[in-house]
Structures are given as C-alpha cells and as structure tokens.
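As a starting point, one isolated chain is supplied in structure tokens, in the form predicted alone.
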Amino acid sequence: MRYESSGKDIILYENDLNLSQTLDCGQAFRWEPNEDGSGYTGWYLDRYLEITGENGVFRLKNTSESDFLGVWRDYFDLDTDYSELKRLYSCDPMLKRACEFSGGMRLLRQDGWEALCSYVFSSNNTIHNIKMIIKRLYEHYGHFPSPAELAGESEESLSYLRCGFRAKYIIDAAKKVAEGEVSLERLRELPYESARAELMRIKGVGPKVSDCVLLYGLCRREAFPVDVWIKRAMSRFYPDGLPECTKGTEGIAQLYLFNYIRRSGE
C-alpha cells in the first residue's frame, strides 16, 4: 500500500482496486456512484466519504491520514496482497478468468453491526430496496442507531422503514446482541460453524445471511455466500467443491466468481 496526503485529501496508490467492482456489487449497500462518473460516494457507520478515480490512483476527498490510517485502510482491506491471492487463484483456469475479468474487486471490511443490520434487510429483496430501507434508518436517527436503540423499537415504530416482515428480524437481531446473546466479538474466534449456528439463532438470519455476515462484517474469509448465481457457478464449474488454492479465501475467491458469473454472460 502507497499513499501520500495532498491538502486535505489523501492519493492512494493501489493498482488492486476498480470501484465499481467493489463498491456496486451487492456487498455493501451506502455506496452510490457520483453524478459525473467520477466515484463514488458513501458510509462506514457514521464516517462520510467520496472517493475517486482509476487505473491505480485514487482520491479520498477531505480525508485526515488519522481517518485513513484507523478507518478506510482497514476497511478497503489494504494490508491484503491480492495480486498474490489472484496469481493463488490462477492455478485454476474458470478462476483464473474470473480475476482477469474482475481485478480490481476487493472484499470490504465493514461493520459487524452495519453488516447484520443490511442482510436481514436483504432477505427476499432488491439491492435498491435495501439501499433505501438503510438511508431511511439513518435519516430516522441522525447516525447509524446501535443495538440498543433497535431493541427498544416494535414493529408499528419502525413502519416508516418500509420494510415489511423484516422489522420483526430486525428487532430480534437487535435484541440479541444488545443483549449479549449473540456476541459479534465472540463471532470472530469462534470456529466457523459454530459462529455460523450462532448467527442463525437469531430470526430471518438463515445459511446465506450468515455467511454474508460473517464475510463481508467480520472478515471471516472462509465464509461462502452461496445465491442463485454462485450456486450456478459450482453446479456447472466445481461440483466437487472449490480447488485447494482457495482455502481459508473461500470467501474472496466467490466475489470474483460472483462478478464474472453475473456480468460475464458466460
């Protein structure tokens, strides 16, 4: 990872990154492309950011190094080497075209709290949808509202999210970690499986949702989101499960497979 600061903003260089990859393929939902195609702007919990640019030079506008440093280099998952993941991958031939195709996606490292909070928005709905049922619970409270605040809300309060059965989900999952219950923490040790029971403990939060948690909220990597459009790739490419070069990266390999699958047309 290269950086340097410029006035208030910070240049990365980092030739691993293509923002729309990363930022517009359903594994975060506070990112919205900028009017002139430029980049994008978004949210990590309460922190704002625009970010720009291509081709291996990037723009974080009004970003301190501090901000940098303790927040978006964590988050974009600088400190990961995925030139060497994608030469990992490319022992494999469908992997190796998924990462030509797809090289500049990353995984990003969100909040455990954030995460879970957007895929038990998710179920059964369109990114859209979730995008909007997000900004609404934002707008409501002024900041990206905790656990607890959440496990005070019934079904009736939070109407104005429009988000139908899910506000009984949401809730529940409020309640549980304010309560200690399901400890997001305790996710992040726990082994794979068992952190994935966990998860599921809590209402509308089956196998997928928690894999998307614990991949996309708490960096598990050997987590494996598996939708219509995974589950298509291993019928017809790997009926007999991933190849051994993607081990405990199972969850970064499906992100370059989910993007050639869905937009390849192969």
Given for the second form:
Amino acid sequence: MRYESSGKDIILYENDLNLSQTLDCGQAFRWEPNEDGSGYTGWYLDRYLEITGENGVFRLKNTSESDFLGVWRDYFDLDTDYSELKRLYSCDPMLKRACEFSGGMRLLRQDGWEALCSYVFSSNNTIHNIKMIIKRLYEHYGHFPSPAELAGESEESLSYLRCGFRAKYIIDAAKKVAEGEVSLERLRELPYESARAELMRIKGVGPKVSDCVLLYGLCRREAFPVDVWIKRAMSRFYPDGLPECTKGTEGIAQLYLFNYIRRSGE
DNA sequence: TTCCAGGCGTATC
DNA sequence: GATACGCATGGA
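Starting from the form predicted alone above, please write out the structure of the form predicted together with the DNA.
The next block holds the full complex; its first chain is the one shown before.
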C-alpha cells in the first residue's frame, strides 16, 4: 500500500481498485456517484468520505492520515493483495474472465450491524429500493441507529421507512443484538456453520442473508452468498462445486462472479 | 396493468 | 427435505 498526504487530502496509489466496481456493485448501500462522475461520496459508520480517482491514483478528500490509517485502510481492505488473489483465481477459466471483466473490485470490510440491517432489507427487494430504505433510516436519526435505538421501535413507528413486511424482521434483529442474544463480534471467531446458525435465529435471516452478513460485515471470506444469479451460474459453470483455488476466499470469488454474470450479458 | 426484485416464513406433503 | 405460496413497496 502506497499513499501520501497532499494538503488536507490523502493520495492513494492502488492498481487493484475501481470505485464504481467496488462501491456500486451491491455490497454497500450508502455510496452515491458524484455528479461529474469523478468519484463517490458516502458513509461508513459516522464517517463521511468523498473519494475520487481512477487508473491507480485516488484522492480521499478532507481525510487525516490517522483516519486513513485507522478507518479507510481497513474499510477498503488495502492490506490484502488482490493481484495475488486474481493470480490464484486465474487457474479457472470462468473466474479468470470474471476477474478480467471487473478487476478493480474489492471486498469492503463493513460494519456487522449495518450489514445485518442492510441485508434484512434486501430480501425480495431491489438494490435501488434497499438504498432508499437505508437512506430514510439514517436520515431519520441523523446517524445510523444503534441496535438499542431500533429495538425501541414498533412496526407502526417504522412506517416512514416504507420497508413493508421487513419492519418486524429489523425489530427482531435489533432486539436480539441489543440484548446480547446474538453477539455479532463473537461471530467473527465462531466456526462458520455455528456463526451462520446463530444469525439464522433472527427472523427474516435465512441462508442468503446470513452469508451476506458474515461476508460483508464480519470479514468471513469463506461465506458464499447464493442468490438467483449465483444459483444460475453455479449450475451452469460449476455443477461440481467451486474450484479448489477459491478455498478460504469463496466470498471474494463470489463478488467477481456476481458482477460478471449480472453485467457481462454472458 | 402486470411482473419482478441480491429471500424468508409458513403450510403441506 | 422438498415444494408452493404470500408478502409491502417501487420501478419497468
């Protein structure tokens, strides 16, 4: 990882990063493209960021070195060598094509609670609508609400979210996390199957949502969310399962595959 | 108007 | 354990 300070900004040099591929691929829901197309603005927890750039050079505006090293370095997973991962994946022809198609994707290290909320809202929903619900949620509070704040809500008091049948699910999630019945931090350490079972005790959290929370919110790269797109791709390209070169990072392979089959038209 | 969206809970077999 | 169906809301 190479960077330098430039006035109030941080300049980041990173060849394996494309902003739209990473921030606008359906793994995060709080980023919007700038009007001039130069980059994105968005939030991680209570941190606001404007980031611009392309072709290996990026500018994080109004960012101190300590925020960069303490927050964004981790969020953008800058200590992982994606070139090495893509080299590994290139042993498989389909994955090789997917990596060449969107080689600037990275797995964001998001917050567990925010990921849980986001993916509870994702069930039978569109990415656009998920973003609108999340936006109404944090604008209502002025920040992203904690589990305790949401645990005090009712289906009626959440009607402004217009999230439909998912309101009762989000309240159940908030209660179980706030009361410690589900400890998100503990899920980072538990065996994968146990962590998954723990999450599925929450109403509205099934196999797909729990895998998304584990992967996008809790850095469990072995989690492999299977949605309708991935299901089609698996039966078509991998009837006998994923190739050996993805072992331990199945979730990152899923990012490349998901984007490729959605966007490439293959 | 009708159909579907990064699923899940429930009923039924 | 498999399969069918309903579900709130918004956009195409």
